[in-house]
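Have a look below at one chain only, the form predicted on its own, in structure tokens format.
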Amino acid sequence: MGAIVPGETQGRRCVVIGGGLAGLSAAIALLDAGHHVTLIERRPFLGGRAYSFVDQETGQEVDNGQHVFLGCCTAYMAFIKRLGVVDKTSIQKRLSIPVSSRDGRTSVISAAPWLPSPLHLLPTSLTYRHLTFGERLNTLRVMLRLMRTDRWRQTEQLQAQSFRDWLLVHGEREGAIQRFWNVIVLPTLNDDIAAVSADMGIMVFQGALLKGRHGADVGYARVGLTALLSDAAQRVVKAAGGRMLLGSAVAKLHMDGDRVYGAELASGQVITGDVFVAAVPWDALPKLLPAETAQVPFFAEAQHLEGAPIVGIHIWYDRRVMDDEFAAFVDSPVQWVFNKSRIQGLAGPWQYVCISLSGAWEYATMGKEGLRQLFTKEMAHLFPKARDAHVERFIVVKQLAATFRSKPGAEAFRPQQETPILNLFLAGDWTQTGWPSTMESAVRSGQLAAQAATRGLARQQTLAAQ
């Protein structure tokens, strides 16, 4: 990805909307880029979809979703490095998930650090336990076959059916679908391998699990998303000038013919700027502009984009669990289970796990005691020490829309990052970046809108010179 190279547009200002991570790092490049930025966030505190509360009955800090990171995520890591936190996260020196069914069986997913790509996953496809011998060597039939298949020669093509449709096409079988495909896709996409578009699952296995032997690295943080990355982002774009409005909310967008002069605040202040970064939900940015702009094609279409629901459940045990830091699971309610004591280094004879759920639907739609009950119970039937243990707290965090659904045609409402307004330019992991609704998809789009803003300044002054 290119970066933004000062020059004559040095000094302009910009202001920016929405202090997620797709707006910081819109802010980020484009103060380092010289410019003079005004960061306008309706919360109090940095992170957008990516942050954390303090339990006050525990004193931990509760992340609203459990965030993961992938190796392949060079934007992001680039991002945390900018702010400084790279010693507050860690990630894998080598790809490993221990997965698990119902029955006690275990296999791991890993990259043999001996073989080269993609022949790293080679024992992994024939020792993986969840299958039969013959659905090991048809799977490793089917990844061949999707390694060598050509993403921008068949775009229209994948991005038109499922990615269950695609594997079944070219001979996968169903119970390895469920239990080897949908092990990746669903934690990764946030739905189901039926209802997401080939081209996002074969993006997903070629960039991730097969393009290196560290490409499915696995990285998280070891604490807090605020304490991650609020306090570090303010302190990054402080020191860099600029300008932060922390628990302002912008109501509308103030235009003159088709440019916008100026973001109007709940309080009624206006905040006038040369180019207006949007880093908003798809389905708050209509509430930002004028009606008749809304209804602009370019704009409207975004709003058939849907979301999807992730939920989190957080229990506290009275005793150690389980002892990995993470595991998977297969014919199980529970998906991921993340050890957050072991994580971020909880002293304690008590232990913090969290279940990660994604694609959540079924689970979101129900109270927290049904929650309760479904999954201390089946907690307790697949780890074994947790059937005497006592479930000292247990917190249920739902996001409705966490992620947008990368289902099949799902590629043509996502916007590029200029508009058809002059000095407004989109961010979010929504609009085009060639990620799926992820933490890499939000910075990447946040670099795009700033080199986008940077080449409207250009022709800004271009204009003024004429």
Ligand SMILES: Cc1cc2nc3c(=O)[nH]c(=O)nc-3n(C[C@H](O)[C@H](O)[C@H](O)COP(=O)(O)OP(=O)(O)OC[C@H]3O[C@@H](n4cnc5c(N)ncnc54)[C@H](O)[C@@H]3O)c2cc1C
Contents of the next structure:
Amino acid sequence: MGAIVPGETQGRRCVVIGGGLAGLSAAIALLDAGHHVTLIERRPFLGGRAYSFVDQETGQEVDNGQHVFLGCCTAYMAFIKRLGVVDKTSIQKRLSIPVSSRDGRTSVISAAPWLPSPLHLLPTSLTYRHLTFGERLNTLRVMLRLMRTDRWRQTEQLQAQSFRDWLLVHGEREGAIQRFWNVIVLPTLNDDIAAVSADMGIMVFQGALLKGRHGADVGYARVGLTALLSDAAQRVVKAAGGRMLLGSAVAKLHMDGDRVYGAELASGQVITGDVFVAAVPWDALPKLLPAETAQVPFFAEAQHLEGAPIVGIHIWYDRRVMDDEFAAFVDSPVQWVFNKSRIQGLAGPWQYVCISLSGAWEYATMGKEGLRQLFTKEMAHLFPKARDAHVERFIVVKQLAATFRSKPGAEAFRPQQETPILNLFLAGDWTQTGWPSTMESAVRSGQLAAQAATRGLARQQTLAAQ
Ligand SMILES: Cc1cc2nc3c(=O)[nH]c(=O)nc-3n(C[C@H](O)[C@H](O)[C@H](O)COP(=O)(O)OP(=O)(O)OC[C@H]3O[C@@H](n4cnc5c(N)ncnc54)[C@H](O)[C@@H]3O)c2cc1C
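Okay, that's the form predicted on its own, but what's the structure of the form predicted in complex with the named molecule?
First the chain shown before, then all remaining chains and molecules of the complex.
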């Protein structure tokens, strides 16, 4: 992604609304380009949906949901490097995902270090124990077909059908769809394979698993998300000369003809600027715009996007029940489990684990007691050491609109960063980035918005000179 070259348009007043990863990425790119930036965030901390809170009873930082990044998330990794927090994260040196079934069989999806990409997945494809040998050969064939698929030439067609349908049309079998493809698709796209577009499904495999030996290496923070991002982002923005208004919500944008001239805070104060970047979620945007502007198709279309829930089940056991840092499961309501004690280096004989449930409509409407019954029983089945363990604490974190859904047709509702309003730009994981609803998409969107804003400023200058 090209950096902005500081030039004639330096030193303008930029107002960024929203201090999630998209807003932060836009703010830092605009500061780097030599502008004056005011960042306005509704909450008293930065990071947006990538946040954590301290659980009063255990004193531990609990993420609002386990956040994973992959080796292909180059913009996100560059961003955490810029924040100076890489040492608070880690990423695998070699892809390795242990996948177990309820009957205790385990297979590891891994990259062979001695084979060039895409052959690095060949050994895994041939030894994956959750498929019969015939299914493995067939899956390998479908994977080769997927690799050769030109997403750009077939965009329209791929965006109109589900990934499951695409796999079936190309001869994949139902068992392999559930026990191999969906193990990757469900957590990365936060939706069932039958609900996501073929375009996004193929993007995940072409962009990560099949993209070099390190494209799908799994990474995460070794501290809570707020501990990772909020203070570091404040330091970087301040050091670059940015101003931050935390705990200040923007109530409305004020227009003067075809331009925005100010962002009115809930307190009534109006922050004026030359350009504005709205980096808020899609459903928060219309509230900021004048009613007639919100109805313009460019803005209104985005309201067709839908949210998908993630439910996090956090369990503290009185003893160690799992050894790996994380594990994935097939044929079980437990999808992925993260060993937070090990990831965060928490000392003690007890163990804190987090079950991450994606596309979790079923669990989002379930009460805490029902979830406790279901998941402590299932954990005892999957982890023998959990059978005699005592559950010391059990909490549930439900995020009902954790991500937007990558359904067939959804790409058409994602707007560009440049808007019909001359000096208003959009950022957010939901804008056009080519990526699904992820931290990578958020960081990329911020950079794209900053580039568009810089182009907009140059245009304004040309017009003023005429
Ligand atoms: C439970 C959960 C698990 C996830 N897991 C992963 C994962 O494993 N990997 C991954 O890559 N992604 C994951 N995501 C998605 C990831 O968190 C998002 O894609 C990313 O954080 C979106 O960033 P954003 O800046 O676009 O939006 P947001 O983070 O939503 O930021 C928008 C910001 O705008 C602020 N705001 C809203 N209205 C106003 C206003 N009027 N005035 C001022 N400020 C305002 C909000 O407070 C917020 O800080 C997960 C998300 C959730 C919820």
